[in-house]
Amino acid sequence: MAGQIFAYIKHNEGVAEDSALELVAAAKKFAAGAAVTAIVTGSNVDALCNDMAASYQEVWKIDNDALSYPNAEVLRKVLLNILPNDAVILIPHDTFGMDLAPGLSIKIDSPFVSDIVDYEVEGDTLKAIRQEYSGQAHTHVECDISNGLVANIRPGVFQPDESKGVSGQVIDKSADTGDLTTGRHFLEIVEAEAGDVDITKSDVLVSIGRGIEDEENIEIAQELADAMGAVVSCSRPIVDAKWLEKSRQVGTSGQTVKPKVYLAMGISGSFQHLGGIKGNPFIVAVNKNPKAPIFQVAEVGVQADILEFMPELTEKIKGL
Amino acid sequence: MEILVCVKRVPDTAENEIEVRKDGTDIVRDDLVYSVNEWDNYAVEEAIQIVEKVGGSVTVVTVGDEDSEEVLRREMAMGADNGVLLSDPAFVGSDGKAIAGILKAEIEKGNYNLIFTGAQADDGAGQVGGMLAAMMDVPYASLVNHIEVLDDKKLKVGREIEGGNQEMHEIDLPCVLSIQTGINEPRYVGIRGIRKVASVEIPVHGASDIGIAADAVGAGGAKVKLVDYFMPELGEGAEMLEGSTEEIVDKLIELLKAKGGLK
Ligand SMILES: Cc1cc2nc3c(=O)[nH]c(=O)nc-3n(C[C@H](O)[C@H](O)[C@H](O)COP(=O)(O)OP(=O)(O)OC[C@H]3O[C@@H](n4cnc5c(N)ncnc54)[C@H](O)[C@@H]3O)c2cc1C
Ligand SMILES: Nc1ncnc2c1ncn2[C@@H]1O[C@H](COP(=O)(O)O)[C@@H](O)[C@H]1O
């Protein structure tokens, strides 16, 4: 039997992120009815702990002013001090989980499975599904979890379990954190700059990805957007190449948009990109690769070269 | 600053359509175009820029087969001073933890202040950097998109977090940083640059050279085992528009009108 199951609760100053209840659903993949312990760290987290006690059988509270900002280097030490060695710990695979988990698995000497999109547990074996190559290939991986597990769960793949109704117990572990000094000191958050256009305000987005191939070709997308009365947004590589401003980037590390219509032009459909598209828009994907993952989420697809297709579409729209 | 950058040779996702072999044991590798993992290229550029400012050297290292030498040469053509290839039949099939262990063994033979990895590999799990730091017992920061050398003991680093916001930290040296794309603009490497380093000697270190027990690494030592590759059952999937380009454009325009996509 695997050890006690834990879920790390991500929150913003006491407000739980969606992942908090997604992990309730994810944890149910272990033995039905298995007790799950939520771990809540931060400063003044009593209200959040009480909230979580409606969804988790047990809540471990670690309240300390020094933990008011979740610095993964510090929290790794805290977790090492409080977790049993054979703990199964579920962590959201976001920028915090990526920072925390690989090192935690080494320190606690448990296998690490990153960015899990689905899994089953059979006896002492975890069978997980992961993706490689930005979702172009899927893999099954297996590991023995009898001596513990660190598992990063992809945000958004499990439906948040809103059923509540649990009367969990809050246990104060604040005194057990041990020494909190590390070689990495949090200074401040620098907020993203606003850009020339606000893509979050547009109902229609013509979004370009690496398939645009060249900076000069952005003009082709701009002409289509102008004809449609839309705004040009993009995937990350376009911003990395400095072809468009960061404020035009859709995705987890960019903007969250809620348009009515989203044209994905030469975008493969990685989860970090899709993570920025909310509100169930009508997605049209144009891609020359018929197996591109974007076609799994789009309503309508066209297999074509965007550099040829976009001008044709623009011409026809202009002629309407 | 003595900087070591870990780099990996991967199939270039921008150049290939990845397909899974029928027996599920691997992706189809014939005719694949390989290149250096995108994140690692940014890491090498960052290391070169730091050394240009404060002095020191850049070493690139990879765990791989003999073909992996080409990515070392490419990064040396960019400006890395040294390359080391860690290669041994015993390393084949290693999981992330074993790769980190092999890298650590090589690092301990040198005298590095700063170690870079990419934030993730296209065929990886975003784990090697964090594991390596934990094994070395040095501080770590992932998804780094800004680095400032404060003095010979400290850096100021920015981590890219959700929404494009940035988390600033001070971090003690030596440390391991995983580098996020967009931190810089990697310089272009031309054929001439590659030719210049074509005959530079690249040392190859095997398990016994760096003191690694062969059974601790490779497929046999992997705690997390890759069972198979598969293509997911396509759910509903997109309705693919077929016909001549003109017919497709007409259909699409009708759909866009209906959905409020045309003003
Ligand atoms: C922590 C983290 C955060 C990230 N945050 C974001 C984010 O916020 N937003 C984001 O977008 N990404 C983000 N990424 C990157 C993400 O993982 C992918 O690398 C990225 O989304 C890929 O962009 P793409 O689809 O444009 O490029 P690719 O994956 O290279 O896809 C290009 C596509 O274009 C097609 N194509 C090529 N040429 C043509 C043509 N002429 N005509 C038609 N089709 C063509 C190809 O078939 C391919 O499908 C993040 C990554 C990490 C690690
Ligand atoms: N075989 C390898 N050789 C050298 N470095 C590697 C290797 N595999 C992974 N890395 C480094 O670790 C980073 C993250 O890879 P991964 O954890 O596999 O996603 C890569 O960007 C590289 O910097």
The other form holds:
Amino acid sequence: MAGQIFAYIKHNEGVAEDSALELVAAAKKFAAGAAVTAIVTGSNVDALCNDMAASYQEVWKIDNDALSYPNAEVLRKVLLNILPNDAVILIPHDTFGMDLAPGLSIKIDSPFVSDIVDYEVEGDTLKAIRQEYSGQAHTHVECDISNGLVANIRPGVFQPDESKGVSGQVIDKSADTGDLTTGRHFLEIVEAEAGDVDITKSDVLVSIGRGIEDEENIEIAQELADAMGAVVSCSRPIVDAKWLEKSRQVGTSGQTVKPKVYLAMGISGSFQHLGGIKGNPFIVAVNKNPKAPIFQVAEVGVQADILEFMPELTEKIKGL
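Could you please show the structure of the form predicted on its own, as a counterpart to the form predicted in complex with the partner chain just displayed?
Shown next is a single chain and nothing more.
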């Protein structure tokens, strides 16, 4: 089998993203009891490293002002200097991970597999499953990982390992980064304009997708949301059609939300949409297509027309 297993920890100003604990579970599929090393980069990340040491056997800290904002070009240089030759590194499949991982695999001369939703390892062979065409088809990929691997793991497909029963060691690798001069420089963060409703603060979201069919039908979703004390959000096609404002969009190109309950109405469930849902909410999915990817992550799935289902649910809730 390949060598040491690493997980790149995404965080926002020292607060780990959900993927940090998901990668613990993903890494365990390589071998039972396999040691996994977390890589934490940034500025003033001591507290985060200590937190990750409760989940990972080892934590490599790279503390450098040049890494205070995620820059894939800089980080590739860092990882090239510190990773062993046959390393397996797991990286979340998000916009930053898609920027970082392909070039890294070329630099360290290891295979690269993107957007993995499941996998198994047999000897030196990785057998991975990916999704194509917004989850309508599955691709099975095999590669030799005896010389290492760079893998993008789709967020949300592995249940976070929250056991935190490890007493890991934090190792400072900050002095091993080498020259971090690059042609790409961080300029500024431009905050999105605030909308009339902040969907990131809502505990319950009624989220609509293509299945709503017409702008006039949004009122049906609003009536359901009012009955539940919820807020209406949406997937990207609704914003592209200019039926709702951008501030209502959930996804990697929209808002990141952490509700307790998420009703996905007529949403197929592409990874770009699911990437905006954090915190493991209770997901209820309603879709006419029984093969919609959203059903793979939903606690409750209903095959139905949302234009018929939502009014019925609204009346039931009002009856309570």
